[in-house]
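Take a look at this one chain, the form predicted on its own, written out in structure tokens.
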Amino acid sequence: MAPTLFPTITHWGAYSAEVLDGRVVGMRPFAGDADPSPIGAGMPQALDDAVRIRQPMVRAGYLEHGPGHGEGRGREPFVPVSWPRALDLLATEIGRVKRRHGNAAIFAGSYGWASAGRFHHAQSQLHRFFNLLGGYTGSLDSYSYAAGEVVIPHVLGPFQQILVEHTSWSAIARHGQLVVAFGGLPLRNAQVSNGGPGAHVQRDGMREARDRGVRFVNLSPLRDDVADFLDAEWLAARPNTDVAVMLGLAHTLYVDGLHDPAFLTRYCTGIDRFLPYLTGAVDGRPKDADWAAAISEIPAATIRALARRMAAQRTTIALSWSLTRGDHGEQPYWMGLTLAAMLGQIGLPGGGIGFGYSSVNSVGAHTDRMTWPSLEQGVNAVREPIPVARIADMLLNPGGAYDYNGRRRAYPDVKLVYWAGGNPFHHHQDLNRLVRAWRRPDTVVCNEAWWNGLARHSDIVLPATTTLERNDFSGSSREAYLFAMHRAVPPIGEARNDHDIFTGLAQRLGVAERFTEGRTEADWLRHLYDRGRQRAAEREVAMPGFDEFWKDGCFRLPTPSAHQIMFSDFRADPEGNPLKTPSGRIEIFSERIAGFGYADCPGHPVWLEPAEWLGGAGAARHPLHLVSCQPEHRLHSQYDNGGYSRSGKVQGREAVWLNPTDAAARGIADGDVVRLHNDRGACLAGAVVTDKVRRCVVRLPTGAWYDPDETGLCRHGNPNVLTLDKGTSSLAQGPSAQTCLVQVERWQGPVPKVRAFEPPPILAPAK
């Protein structure tokens, strides 16, 4: 018998998934899609496996002791209750917060990609809920790119408006010659979008521009960050020394007379007041060639060398995510501007410079953009939201002050954590930093669906439905499909939706009418829909009606007939379409950010020295640059538990990649478990031993469900156990996840069972 099919999509690709005898048994890749991610096979065998979360569950000591109890979080078993049991008592310590403590108290933050769709879309649930009850502490930026988020509106515009319109790889392909990647293009990150790529296109793309003639470099400690197809050249620098390399290209392109005066003048403020500090006037040190090369470790004549081809020719200079989440990482992102602005490229086909090509599917597709409509949240009456990356220092330190974006703010005192779709004990830095803070507040709630760090470190734990349990349909403003998103299977166990467990706490705090406007799953669909199809209207697009659009299963954009070049406009007439900066044009020296006074993010772009990098002291105890990409075999930590990503692990733990010389000199061979370590925690991990890392870096993917022993040790390779929390600067306060050193060694005796894949202690239900 032919399985059923119900179309769906992801945040790494559009679906059908098989259902036969009422399961799901495969996901058929959509056809439209020339290089499917292989990710979504996992998703099956993790729908209802043993770490799914089948009924309401409370923490023991908290059923038991009630709120302020936390520091049984993540070490006490946890009893069953009935739904009604569970929202009354989470409704109940809701007002108990309100009334004593504020708003403010409540944070609800809840960061994380959760589902594709516009309307199941966790955090929107979660967020119109409190909004209707008179706000909650949020969160602001991405830890993504945090620090470029912050920096790049002073001094280039409004960040995520320049990342929908990137240069696309058709024109570079047909007008480039040179590509200088940054941090790589590493396509296993290009496998995801936020919203859902219906076609993948980053690797067509590259290929394309290969075949045209244009050669690539890739500036990064990983072979494997620029595709093998792509025949690139590796400077392997040591990591976050980006910025040495890109002032030593700079002092070579003035020094040699390749820069373009007058792009500076026309186009650009501050060059006179960067040029002191490029030369060495300021302070007696040149930023030559021979500096970086004692910083970065690539030759002096091989910076040199690429400085003059990249004058030479038509270059775009491509700047990875991932840079930004180092210490000081505002600056490779300025830097790196400043560098293309003294090309003169920018805004020229071919040329100029990229913020995440590769990143992620959308940034440099050839798409028409539209920005669909999705569950309107209401207003926040708490106006003082934490940047992302702060979590833990707001609950360590309640009341306590701390510089952001030239404002000086204070932590709020919070008292209940809710968290709905997305998972800290993934995202953040420090773990074991991360276990202490998370158990100052009085409660903390999650909707989940599997028994992850999140879940295991909550009091109140709500199971919630997945992408295959609910009807919805998707919408990303960077891609150009729309998917209608079919349930295949009826909810696991007693799972609800996001929507219906805030319409039942709605019920009980009075806002029940207002939270739902009356209105079912299916009117919310067609409600949001059809202002979806009045919009493509106003833009000239005839999106079917509802009904056909359901029946079909997606909507495909018209195909732009140009190539979109970023800031065409820009350069072909600088006063009539200025930049969105205070200059109206591009900010080499920043008066705005200057004004701010931070020492660690001064006017200009500089190089900083990190807190930890291969050149520092820190090096003799920990002599290895702990690198965490994202995974290839799942996104972030979504469907750790599905068989595809657990085909990625080594004995069962997260593959931690060493270099053969560093492998070698610690006894450690393919296959071996190994013990990474420094002075915040340490993990185990199984070795690969590669050439495609760099001497002293090993790479350790993001993702691993944090699997801790009784003594922080985690047993299956989460590496955020082992990374700095940190700000980014003063004016970001970013995450600094890629400044890290460790030391590796081959793990003696036993090795401990993983347990990230089994349920908790769960007691008798309660009566």
Ligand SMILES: Nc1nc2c(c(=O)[nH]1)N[C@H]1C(S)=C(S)[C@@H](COP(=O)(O)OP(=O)(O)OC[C@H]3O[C@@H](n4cnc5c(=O)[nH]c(N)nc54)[C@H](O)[C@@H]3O)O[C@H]1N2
Second form
Amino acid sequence: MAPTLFPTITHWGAYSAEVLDGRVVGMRPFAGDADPSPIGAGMPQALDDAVRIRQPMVRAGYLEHGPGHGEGRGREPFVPVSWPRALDLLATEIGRVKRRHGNAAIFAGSYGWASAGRFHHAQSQLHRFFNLLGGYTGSLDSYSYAAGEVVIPHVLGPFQQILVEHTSWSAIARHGQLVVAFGGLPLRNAQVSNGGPGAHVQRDGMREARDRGVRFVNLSPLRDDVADFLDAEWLAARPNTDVAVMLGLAHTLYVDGLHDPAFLTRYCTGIDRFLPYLTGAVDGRPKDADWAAAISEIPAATIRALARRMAAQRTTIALSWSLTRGDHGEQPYWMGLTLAAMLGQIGLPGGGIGFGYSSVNSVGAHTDRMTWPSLEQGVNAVREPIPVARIADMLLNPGGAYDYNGRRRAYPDVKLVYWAGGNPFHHHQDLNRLVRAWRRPDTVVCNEAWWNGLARHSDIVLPATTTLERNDFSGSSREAYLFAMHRAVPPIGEARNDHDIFTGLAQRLGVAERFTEGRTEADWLRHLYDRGRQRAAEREVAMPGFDEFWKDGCFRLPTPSAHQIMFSDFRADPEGNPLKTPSGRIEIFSERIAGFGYADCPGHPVWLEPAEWLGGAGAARHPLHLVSCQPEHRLHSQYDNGGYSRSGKVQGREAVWLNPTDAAARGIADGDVVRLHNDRGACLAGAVVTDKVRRCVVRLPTGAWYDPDETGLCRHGNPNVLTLDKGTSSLAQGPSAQTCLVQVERWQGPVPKVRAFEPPPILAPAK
Ligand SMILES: Nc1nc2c(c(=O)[nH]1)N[C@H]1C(S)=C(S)[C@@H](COP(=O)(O)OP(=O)(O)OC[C@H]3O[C@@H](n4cnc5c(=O)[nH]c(N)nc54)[C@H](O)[C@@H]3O)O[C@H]1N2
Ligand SMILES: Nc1nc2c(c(=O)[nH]1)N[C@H]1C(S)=C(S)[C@@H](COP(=O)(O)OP(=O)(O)OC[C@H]3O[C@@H](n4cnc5c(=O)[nH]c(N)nc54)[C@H](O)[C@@H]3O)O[C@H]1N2
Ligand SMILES: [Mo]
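Pass me the form predicted together with this ligand as well; I've looked at the form predicted on its own already.
Once more the chain from above appears, this time first in line as the rest of the complex follows.
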């Protein structure tokens, strides 16, 4: 029998769910996608597996004693309860916290990628709900590139807008000669785009560039951070030393007279404040290629030759988002920009700078775009969000003061944490510290589909549906497609849509009418779609009516005729098209940032030693730098329980790459179980010995479901038990995950079983 097909889209691409006898048996890639992602294959098996949450659950101690007693979180069994009981319990608690402590005591920042879909977007639903109740403490910026999105607006312009205005790969192919990629251009990451890519375009974009003669340099600890077919030159610098390499390149340009003074004068401010630092006039230390070589371990001659080549050719400096996720992560973006400004090619076709080519599918894609309507969240009356990655700091230091982007602020005293659509036990650094912080609030709630780390560390667990169990449609402001998302199967167990969960709470708290506006799911989809259609019409793009769209399954915006060249308008007329910076120009020196007076982010880009790195004191005890990159076989922690993600494991554990020299020195062979550790924590992983990773670096991707034993050892290989929980600087307070030293040893003795894909202990249902 042929399966019935239901169109849908995920953050990793568009598919049709194949349904036979009421079960999803496969995910057939969208025919219009030339390079579909295999990640979809992991979905069917996970849909109703053993770790699916089928009923509302309450932590046993919480059910017995009420709010508080947070030390039981993550340790006690759960008790199944009925939906009415769970919602009554939670509504009462929300009311209590609001009355006793005020809305700022409710944290609903709830960072995370959730699922594609305009209506069933977990965070939008959560925020809409709490805004109707008087607000919540939210979160600012992202884990992806917080340091970049805070520094770049001061010195170049609004970061989100820049991301969609990137020079197309097709223009690089036609006009470019050289791409120097700091952090590489990993194709594995281009599988993904927030809101869902209709067609994957990075592979073709890069291949066209290579075919037309563009050369690539991969400045990264991993050789395969660029595709094989690019034949890239690999410069494996020590992690977190990019700024030193960039300074060395800039110094060579300057002393050789290869920089572009006319560009610096016309389009930039502050080069005169930066040069004395570069030449060493201020500190007696020229930032020359020899200086950079000592820090980065890239030979000085290589740095000098590369600088000359960059000046001689049409060059794009590509900066991966990962560079922002290290201590002082503001600096690589600011210094990369300064280097590009010295080359003077910004605004020319195929030259200049890029932030995140191939970090996701959309950057550099040659597509038209539109900002599609989303569920209205209303206005948050609590006006002090926290920088997103300061969650553990917030919970550990209620009332504590901190700096952020020129402001002095204080953390709220949070009593209730509500998460929907993200997994802090995936994304946050130093999970042992998070576990301690997590004990503090009175109540922790989540809407989740699976027993992952978040659900296990919650008091009230409300089972959420997944994309395949509801109707929706997608549309990303960075992608060209809109997709219908048809419900393929009924909800698993008693799972409910986030919208229905919040409707149930809203009824109990007297705001149901305002929350639903009297609309059903079908009404909402039509309503949101019609607003999008109207917006398109204003731009003279004709869209079909909703019914036709729903039947067709997708709509594609027309392909633009002209290649996009970022900053070409600014280059053509800097007075007429100034940048949205204080000076209207590129700010190599920023008076505004200098005015903040931060030692960890002064007025121009500088090399600052990271808290941990191979050249630092900590390397004596922990001599390996941990790179926790994005996982190839899944998105973050999503569908780690599915077959595709599990096919990438070694002995059932996340695979850790070690260089042959480092492995041999430790008696580690391919396939061994190893233990990674530092002063913050430890985890097991399965060794892959490969020369694709630089010496003294280990690579353990993110996303293995957190699986601590009684001692805190993660049996499964979640790198965040090891990473550093420190703000990038007083400016952005972003995450510093890529700044992390570890030691690795072969695991001796019996290998503990991985428990991540078994549910926690569950008691008999409550009466
Ligand atoms: N060490 C280290 N850590 C990192 C990074 C790193 O490079 N190194 N990268 C960071 C980055 S860039 C990011 S973006 C973060 C990602 O961190 P997250 O975005 O938090 O990770 P996800 O696994 O995508 O979490 C999404 C969760 O939402 C749930 N979910 C999906 N759909 C729905 C829904 O419709 N409703 C509800 N209620 N839940 C749903 C999923 O089951 C999953 O648990 O991780 C960060 N952490
Ligand atoms: N398959 C898949 N794709 C994804 C995701 C996923 O979970 N799975 N997540 C998506 C998300 S949310 C984001 S934000 C993007 C992130 O996109 P990126 O930030 O580009 O991705 P990463 O894999 O974290 O890092 C890319 C590479 O940077 C290198 N690197 C690490 N530290 C340093 C350093 O100090 N210097 C240099 N030069 N290189 C360094 C590592 O070798 C790593 O492989 O990926 C997106 N794409
Ligand atoms: Mo991200």
